[in-house]
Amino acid sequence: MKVIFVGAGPGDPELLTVKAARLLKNCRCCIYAGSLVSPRVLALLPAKAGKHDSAALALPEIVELYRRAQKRNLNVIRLHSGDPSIYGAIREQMNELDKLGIGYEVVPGVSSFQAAAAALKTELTAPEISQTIILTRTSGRTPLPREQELDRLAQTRATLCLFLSAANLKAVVRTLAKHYGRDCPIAVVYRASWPDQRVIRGTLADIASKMAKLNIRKTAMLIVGRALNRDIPVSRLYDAAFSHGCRKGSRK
């Protein structure tokens, strides 16, 4: 018996990995984050599979489900939204599984920040503009370490992908405008890859007013940075004059 932590991806079942889809279709017991995992992904589970929504469960209750499955020698699919390694709370579950002597593995998934970038039809990196992507969130009931507060990260002027932060949009704008400038692009992607996906583009100067009437406070990704502009320096990768290991550049 083992537990398999599976990334459910951002929502679109076609964005599941081949391995994740195979595991779901052959699953006999699944514990899933019902508030986040798309019903279209859950539809891949066999009708007879045991299904347990973890949205209302505390850790001891989840561990008890693992214990019951262990007694039945039944593999468990632990289905997490996006990729399990990002805000997935899998470490604490693994610690409990170690105590029970239950093995586990992880199947990665497409993260919401990647699905959001796809929805925006953009790169998150840009030559001479941003070569760094920071995945973070704003402080809330889960505080950030002081050195990782948004005001400090903003000093890098990297591309910021903010999880779990839509409800704090006004504070985000105030903090980032000091470092990125009020004309810096920002996008809010609500439920990336779901049928009701919504994309709101703006700048740090006007995004709050654009969002004011939409009542989007969760399941949204905020992406900030000048890499979102289309008018940026061209990469050297395909410059005819640029030589690299696979091509000798032409001389002008």
Second form
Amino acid sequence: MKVIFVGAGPGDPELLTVKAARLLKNCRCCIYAGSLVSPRVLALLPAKAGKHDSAALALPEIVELYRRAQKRNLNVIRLHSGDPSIYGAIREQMNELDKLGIGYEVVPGVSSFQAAAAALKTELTAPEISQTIILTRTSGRTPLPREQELDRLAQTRATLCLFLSAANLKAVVRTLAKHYGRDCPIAVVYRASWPDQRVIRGTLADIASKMAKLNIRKTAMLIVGRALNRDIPVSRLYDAAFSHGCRKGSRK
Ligand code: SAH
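Structure of the form predicted in complex with ligand SAH, given the form predicted alone:
Below, the chain from earlier opens the complete complex, with every other chain and molecule after it.
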């Protein structure tokens, strides 16, 4: 018996990995994060599979489910939204599984920041502008290490992908405008890859007013940075004059 932590991807079942889809179709016992895993992904589970929503469970209750599955020698699929390695809260579960002597593996998934970038049809990196992507969040009940506060990270002017932060939009905008400039692009992608996906584009100056009418506080990704612009320097990778390891360019 083992537990398989599986990335459910951002929502669209076609964005599951082939491996995740196969595991779900053959699953007999699944624990899923009900607040974020899309019903369209859960629909792949066989009707007779045991299904447990972890949203309302505390860790000991989840561990109890693992223990019961162990007694019945049933593999458990532990479904986490996006990729399990990002704000997945898998560490504490793995620590408990270690104590119980239950083995586990992880199947990665497409993260919501990637689905949001796809919805925006954007490249998150841009030559001379941003060669770094920061995946972060604002502090809520989970405090941030002081050196990772948004105000510090903003000094890099890297492309920022903010998880779990839609409800803090006003504070985010205030903090970032100092470093990125008020005309810097920002986009909010609500439920990337879901049928009701919404994309709201703006600048640090106007996004808060654009969002004011919409009641979007959850399941939204904020992406900030000048890499979202189109009229910026492009990569030289496909420049006819540019040589690299795979191609000789026309420039001597
Ligand atoms: N492991 C997940 C993140 C879990 S934290 C991943 O890799 O995507 C939950 C946060 O992820 C939400 O607050 C939201 O910021 C983001 N998120 C998850 N699914 C999303 C989606 N479909 N569209 C936009 N943001 C999403």
